[in-house]
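We begin with a single chain expressed as structure tokens, specifically the form predicted on its own.
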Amino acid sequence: MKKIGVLTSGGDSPGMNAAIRAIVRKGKALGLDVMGINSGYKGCLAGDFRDLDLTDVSGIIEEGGTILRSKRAPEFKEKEERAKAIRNLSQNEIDGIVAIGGDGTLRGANALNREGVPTVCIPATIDNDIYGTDMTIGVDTCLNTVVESVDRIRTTASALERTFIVEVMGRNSGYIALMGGLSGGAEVILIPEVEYNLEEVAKNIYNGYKRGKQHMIVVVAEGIYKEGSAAHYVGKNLKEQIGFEVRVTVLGHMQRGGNPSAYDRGIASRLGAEAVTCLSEGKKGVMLGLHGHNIETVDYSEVLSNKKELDMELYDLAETLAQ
């Protein structure tokens, strides 16, 4: 293997740039040329490649987003389209690819690997919903943003004696809401994995005020309500039932932004370097997962055929501590 490519795909995660930096520098240390693929699998289809040298990744470890940019490419699911991408990769003498991203990125990497292009995948998604790894790149930074926001909202909620609804990302996974709510001391956490009853929520909030609580923080994952804003839906219902002032904050894409935390920079650097080592040693068709402090390889087939389940003991703990 003489030349490897690197791409970022799907939603961006803080720490992707740290992984790109590690891939380029480890590759150069092993005598490999490294080529960046712009805009994820879209770049593969368009042949949008560029050489990456040490100077290209200087000073990017602290930057959020991704210098390679990221776009979704639904057409990449078609074998005929992938054939175009493979020709582009071959013409540019790219012998293998490190793909950085979430579930869709893994599926694209798996397809390329089956069709003769060696790939290794690094899990990067703020939802932390990838099977086979304890943590994914971007999660820690996202949670720090959520907790800081909840802390700030709690200050004004206490001053005004109001209930605040805070909506966080998570269409299918409640991990951000659960861990953000647990760490931020939320009184109520609503996630897609657990059925909820707004009458019970309203009752708990009302009883909390009767016990002397001066404010309430309700953290909701966007995926608990499929027909619009989850926070506004919950807020409207609670206001009607308890008769108190309710305010809504939707954190939105600010959860993806900002400089990556020290933890995310560290794991991204480790995973990036290890991905290059794997390709250089002939390993392919694997995702790198964090298990405790160790990095382990997990076959794509295992990752894609299993679903990562939320730790419901943590949900029970959050309910206990919210009393």
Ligand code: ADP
The other form holds:
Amino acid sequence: MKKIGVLTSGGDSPGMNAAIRAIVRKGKALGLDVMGINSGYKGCLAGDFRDLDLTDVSGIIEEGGTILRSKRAPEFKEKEERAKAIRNLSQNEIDGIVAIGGDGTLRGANALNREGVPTVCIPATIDNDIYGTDMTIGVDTCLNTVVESVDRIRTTASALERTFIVEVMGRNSGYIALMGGLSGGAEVILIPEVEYNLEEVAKNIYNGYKRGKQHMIVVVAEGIYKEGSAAHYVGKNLKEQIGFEVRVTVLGHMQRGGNPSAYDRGIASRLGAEAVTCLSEGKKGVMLGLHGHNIETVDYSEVLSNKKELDMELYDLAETLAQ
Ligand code: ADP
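Having looked at the form predicted on its own, could you now put up the form predicted in complex with the ligand?
After this comes the whole thing, all chains and molecules, with the earlier chain placed first.
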């Protein structure tokens, strides 16, 4: 292995740049050339590559987003299209790729690996919904943003004695809502994995106020309601039932942005460097997962054939602590 490529694909997440930096610097330390592939698999198809040197990754560890950018490339699912990408990679003498991203990115890396280009994947998505790793790059920063927002909302909620609904990301996974709600001390958490009953929620809120609670914060995952805004739906329904003022905040893309936390920079640096070591030792077709504090390799087939389940004990804990 003389030259490796690095790409970021799918939704961006804070810490991707720290991973790119680690890949370039570890690569150079091992005597490898490193090429950046712009715009994810789109750049593979277009041959949009650039050399990355030590100084190209200076001053990016603290930046959110990705210097390599990320574009959707649905055509990469077609084998004939990928053949073009493989030709481009070979013409540029790229011997292996580190792909940084979520589930779709992993599927692309799996296909390339099967078709003869060695790849290693690093899980990066704010949803933390990838099987085979405790944490993905970007989740911690996202949760810090959610918690900071909930804290700010609670200050005004206490002053005004209102119920606040805070909608967070998570179409299919309630991870952000659960962990953001647990760490933010929300009174109610609604997630796609658990059926909800808004009459029950309204009763809890009403009883909470009667017990002397000053504020009520309901954290909802966007995926609990498929026909529109989850927060507005829940807000309207609760207002009708309890008759109090209900205010709605949708955090939206704020959750993706911002400077990566120390934790995300740390795991991105470790995973990035380890991915290069793996490729240089001839390992391929694996994702690097975090198990506790250790990095372990997991075969793509295992990652892709399993679904990461939410830890329901944490959901029960959040309910107990919210009283
Ligand atoms: P994420 O990696 O965050 O889950 P996407 O699902 O958008 O993001 O996937 C990112 C990119 O990965 C897609 O734009 C496409 O280029 C590639 N991709 C996704 N699924 C496949 C697949 N089944 N086969 C090959 N490439 C895929």
